Each structure stands twice: as structure tokens, then as C-alpha cells.
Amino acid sequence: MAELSRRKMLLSGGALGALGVLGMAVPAQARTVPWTWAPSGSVAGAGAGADPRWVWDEEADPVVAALFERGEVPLVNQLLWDWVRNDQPLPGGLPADLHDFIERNRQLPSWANPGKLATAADFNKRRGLYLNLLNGVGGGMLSTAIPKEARSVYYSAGGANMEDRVAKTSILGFAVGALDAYRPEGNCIVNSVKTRLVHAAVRHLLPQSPHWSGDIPISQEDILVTWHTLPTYAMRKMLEWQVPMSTADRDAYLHVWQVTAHLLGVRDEYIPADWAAANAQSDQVLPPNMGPTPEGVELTDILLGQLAEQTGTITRPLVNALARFLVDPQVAAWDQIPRDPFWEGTIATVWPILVRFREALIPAPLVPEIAWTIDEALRQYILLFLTKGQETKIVIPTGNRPN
């Protein structure tokens, strides 16, 4: 994927014609809708109410910028390579400002609830099939229909090697859903903090790219927009599919993502306190930040091609139909996912039957453990495929996309 192909550019141009200049198809309302979500609905319960579109990461950004100025990023990546467990001490030799930043920000927030985190782990064990599908395929299709996210991915270093980019994204996603996510032996704290450093690096590097125009990337709003393509979207779809869930399960699933948002650097005043607040925030920030771009179309084609290649037995038309099933028709149109009436009809008919069958089996003894084992094997296979068997970890990028 060295550059956008002429064919993809032409196809995208047709879809973008009604929205204006090619490559700048951000819906007009994205710049005009005021921020009205009340911080009283956040985990903090209060806040200044500043528009998160103009808020970035005032703590991480200067630390990472200083690493670049001092030429220390390669050394830091080398030192942090083997920092993998939540309870693991930081390696020696880190720059003092980075060491202090990580030590402060690897701590769970005071409002983190161990009981809810344990319930979330059990929920992930029982609902792994749905969550992997929704957070992986569904969330991926939504992300490529977010212009700022699609363009920031495409023109940053990860855009040149999407298998590596997806692998590193999957590392964080799988860490959030792991049974030991926030336990001492887990790695979700580590991967969240490393991802926060990556975001700061992209904010430092991407404005230097001749291909980037517009605001500084990955604002607090941008993170919230992506966040809502994961837990909020997944919960809405599971409710739509009539997956049985207790209130405690639903609240616990939200909680693990609340803690993750905090560790990614989202201010507590922006993190929804409950599902009503999350849905209200999603309705405000997600629709006006979505639309088509040629970069998003190209990334969609690559992601769906990778998915078909990973399985080896599922054809691309079936993968396309699955992707269209998971997202709104407008998103599928923006992403230019090809239609296949046969497979679309088949999935729409079979999926509710599969959900009912699976839910009937889940209460049986050992079934959750067996289901989790299968889901975990699939996750490991995906990572193995994406990394070609090479060890891959989240590292701070040292430049933008070549070419």
C-alpha cells in the first residue's frame, strides 16, 4: 500500500462528490455542532466542560516531544520492550521525565472497582465471540469511516504496514478483554500506557507530514469517538441481537473500558459514568465525525482482505457480507464494501439462530471455559498471522509513513 491506487481514488471521488474536495470529506456539522455533553454525567461527576476537540494530552505530549528533541526514542523503545506485566518495575536507564510520567500514570484511578473488573473478565469469557467480532470487524469498519482517524492511520507510520498496525491495535484490544487485564500478572496497564505514548508521538510527528492538513490529531474528542466504536457500539449491537445480559454484566463491561480510557489519558470529566451517559455522548460525537475518505476506502479494502486471508477458508464475498451486516448501511456505503445479496441474506437469517443456540449452551457446565479457550486460540492465531510469527509489541513510532 505505497500510495492510493488510481482506481480507488476514482471510486472514492464518486462517493465524495456531494461532500466537496477529494480527501477532505469531513461532514460539515463536525465543525459546527457545539459540545453540550455535561460533565455531571462523567465518572468525575464534574468538570470545566471544555470542548474535547481542542484538548489533547497536556501531560504526555511535552514528555514525548522532549524524547524526540533529545533523540531518545529508539533507546526508550529498546528499554521498554521487555516491560510487559502490570506489576513489573520499570527498567533502569529511562529518561527521568518519562520514568516519572509512567509511574504516575500506570496507577489505576481511585474509582476503579476490583469487583467490577472481575465481573468484566467473566463477562468477556462468556461473550468473547460477540466482542471479538464487534470490536474487531465492526469497530474496524466504523474506524475507517471516521475521516480524521482514517487519515491519521494512513499517513502515520502504521499506514505503510497495516498488518503490523492491526497487530499492535489488537494487542491493546485483546489486553482489555483478557481475564487478567488489570490484575498484577496482566498487561492492560502496560499496553494502555504504551498506547498513550504512541498517541503523543503521532501528535508530534503527523503535523510535520506534507500530507497532513487540519487540526492536531488524536484530541480527547478523537479518542472518545474511537472509544464509542468499541464498548458503546458493541453493547448496542448485543442488545439488538437480544443477547441476555444482567445489569451487573453490562455495568462491568462498561467499567473495564472506563478504566482503559483513563489509562489512555482521557480526562475523567469526559468518561461516561453509565450507559445512559455513554449513549448520549456517542450520539453527540460519533455521527458528526463520520464520513467517507479515499484513505478510509483503501484501509477498508486492506482490512477485509486481511480478514479473508487470515481464515483461509472464508471467501472475500462472505467477509464483505459479514462486514456489511455489522455496520449501518451508510457506513458500508462510505467504506465502499461490495454487496453480495446471497451472503447478506444468509447471514441475516442464520445469525439470530446462532445467537439463540449459543446462549442456550452457555449456562451448561464447562461451556464458558471451552468457549473462551476457542476464542483465545483464535486471537492468538490472528496475532500470529499478522506478525508472521515475529514478536511484536507496541512501540513509539520514530517517523511518519514513507512516500
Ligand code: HEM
Given for the second form:
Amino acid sequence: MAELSRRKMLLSGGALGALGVLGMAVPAQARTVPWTWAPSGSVAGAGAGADPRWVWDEEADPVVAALFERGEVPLVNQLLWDWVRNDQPLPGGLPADLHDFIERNRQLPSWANPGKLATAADFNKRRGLYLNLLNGVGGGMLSTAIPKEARSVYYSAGGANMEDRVAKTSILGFAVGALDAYRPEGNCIVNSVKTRLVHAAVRHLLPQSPHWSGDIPISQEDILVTWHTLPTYAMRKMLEWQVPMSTADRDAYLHVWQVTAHLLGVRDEYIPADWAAANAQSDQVLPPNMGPTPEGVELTDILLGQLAEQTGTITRPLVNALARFLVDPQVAAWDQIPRDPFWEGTIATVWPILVRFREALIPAPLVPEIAWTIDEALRQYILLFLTKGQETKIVIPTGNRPN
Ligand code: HEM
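Beyond the form predicted on its own, can we have the form predicted together with this ligand?
Every chain and every other molecule in the complex is listed next, the one we just looked at coming first.
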């Protein structure tokens, strides 16, 4: 999960700014205004303009549904377990329809730019601490304040074991940020395609859950909402924190996420072509798709408890304050993140100093001890998640949450 911290967007006047204005009074309603984001702003440059709320994955969904009908999901999981590298041939024995689907959809889009992907890899390395914090903790807090996502996660198989779920999700997060993400020896293509299959399985399984009501989950709009809680939110926060970034870096960072969206099955006509288009789309889809749920509150508590546990050096009140620092106050309230005035004040004071120090804008002796403590805690957190991410793999779920 990578949603916990989309909150300071109010300050940047971005999507969360809009959320702050709208969300206070109108939590998490279905979008009632028509879809107006223009496909001319997409990487495709054109499109029918269909509302993505009513579009799912017309290629993956029937293939995965057929796997369930034929009882082949366990076999497929077994066969795909050791399919890890981008350039690795598929194992023999896969059902023909699935084999063809993967071969077609493991290709990079024609617009993928190797130079930009290389720049993005370097950027991810240089900005890893911020990005892991924003995509991991921040993104996690945001996702729990997206009712459709919180309910999907809660009632799917992974909802019963959030440690494993977080570890699996972090596999893709780290794959996107890896130096070789989309190179032959990397694994981001494989993990994106596997995630696309998992999402198709969730669309098949969740409507069968006695706890589920509503539309088929994980529409194209839902994926876009989550996508904006990752790169769009992270970029806005880094700008707000005045992290120095070149235009080439910013564009490259967007690009690696554009390619990832494509591989996750988002249609090119919905993938923003530049940051202006991304911000506009984010402002349209996030506010009406955020709000409180009991499931989101419980997931938030589990996630923050895990974070406090795993970063042994910091306490739960500090973790709560960190999460609150990363998200808008309205989101923190929806997630019911407990308040801690002391730590909230401390982080607000120390964080800008830490950023300036890391960016070599101020000399070391001015950095207070607490900044190092936070820095170190985050490193440990990231390291732990990385380690766990290597212990497990993304597999197609065979059922929903059992209880
Ligand atoms: C599974 C990433 C959007 C709900 C996964 C997995 C990854 C992932 C890596 C595999 C890990 C696992 O099996 O636990 C992403 C990314 C997204 C996105 C990068 C958007 C850019 C969404 C949305 C929803 C959603 C919008 C719901 C509204 C789920 C669920 C699972 C899953 C329910 C399966 C959990 C399980 O049964 O274990 N996602 N996801 N995802 N995702 Fe997403």
C-alpha cells in the first residue's frame, strides 16, 4: 500500500487542495459531474473520451475469468512463480489464451523512451528516500481514504494478511524504482503484468463476496485515482518541499509511471501526457473518490502499527504524526489517525531542515538530532519492506477474504 500521505496537497493547491474544499462537505460520493478530461492530453493524443468509471479491462478480464472457470489458477500461479525477468521466455504449459495475452501485453508501448527511462532510474535512486516515504507511507494513507480501494483491499484475500499484502505491493513499488526497471534484466514488466492479472481476478472474485456491494471493482477510473496518489502526489509534495529537480528529471519520473500505467492495463487515452494533464486529471478524479470508511480506518491502524513495529527506533505517536504530516488534515481525519501535538509540531519544524540538509543547502551542524532519527527510521522502514518484498511474489488470488 502506498497511499497514506497525500495530504499536504492543500498547500500546493493541487488535487488535495480541491479535496480540501470539496471533501469537507462531500466525502466520497461517486463522481456526479461528467467526465471531461480530454484525451488530447493523453499519451495517445486522441480517444473516444468514454467515462473510465465504466471501463474495466476488456482484454484481461475474460482471460482470467476463463482461468477460474477451468480451475487453472493454481496451475498458472505455479508455472508463473519463476517467471521473473523482463526478457525471460514464458514457461511451457500455460493455457494458450493466457500465454497469448501475456505475450501481447508484455511489450513496452511504442512511445516508451529508453533515454527517459534511464533518467527516471537515476532520479529514483537519487530521490529514493522521498519517493519511498511518499509512495509507501503517504500513498498508503491515501489509499485507505479511497472507499472503493479500502473496501476492495479489505474484503479481498490480502485483506486478511496485511503484512503479506504490503510486502507484495511493495514488490511493484520497488520494481518501478529499480535501476533496471524496464531493461531486459529487470522485473517491472513481469510484475506489472502479474498485477494486471491480479486485478482481473479481483474483478471476478469480489462481486462473489457476501460483503461486497456495488459495481465491479477496479475500473479504469479507480486505477487512475490510485495512480495519482503515487506519482502525481509525490511530485506535488517534492515541489512543495522545494526539492530541486530538473525538468528532465520531472518528465522522466512521469514517464516511468506512464509506462507502468500502460502495462497495468490503463488505456493510453487515459494516461496523462504531461504534468499539466496529470494534475488536471488528478483534480477531477481524486476529490469525489475519497472519504471515510470503517474498513479504511481499520486498515490505516494496521498499517501504522506495522510501521511503528518495523521501525523499532520510533514510537507509534511519532508514526502517527509522520502520517498526518504527509496527508491533508481532512484525509487524516477520515483515516482517524490519532493526534500528537508534540510530534506533529516537531516534524513540521524539522522536515524542511532535513530536506535542505539532504539537498546540501545547509551545513550539517545545523541539523538537529531528530532529523537524523527520522531519516534513519525511514531507511530502516524501507529496508525492511524491501527485504520482505523479496520473500514473496505476486500471485493470482484464488478467493476472497475468508472471514
Ligand atoms: C493487488 C498495485 C490499483 C485493489 C495489487 C498488487 C499490486 C497492486 C502490486 C499485487 C499485490 C497483491 O497481490 O497483494 C496497484 C497499483 C495500482 C493499483 C500500482 C494503481 C496504479 C488498485 C485499485 C484497487 C486495487 C484502484 C481497488 C479499487 C487491489 C486488490 C488487490 C490488488 C484488491 C489484491 C489483493 C489480494 O487479494 O491479495 N495491486 N494497484 N488496486 N490491488 Fe492493486
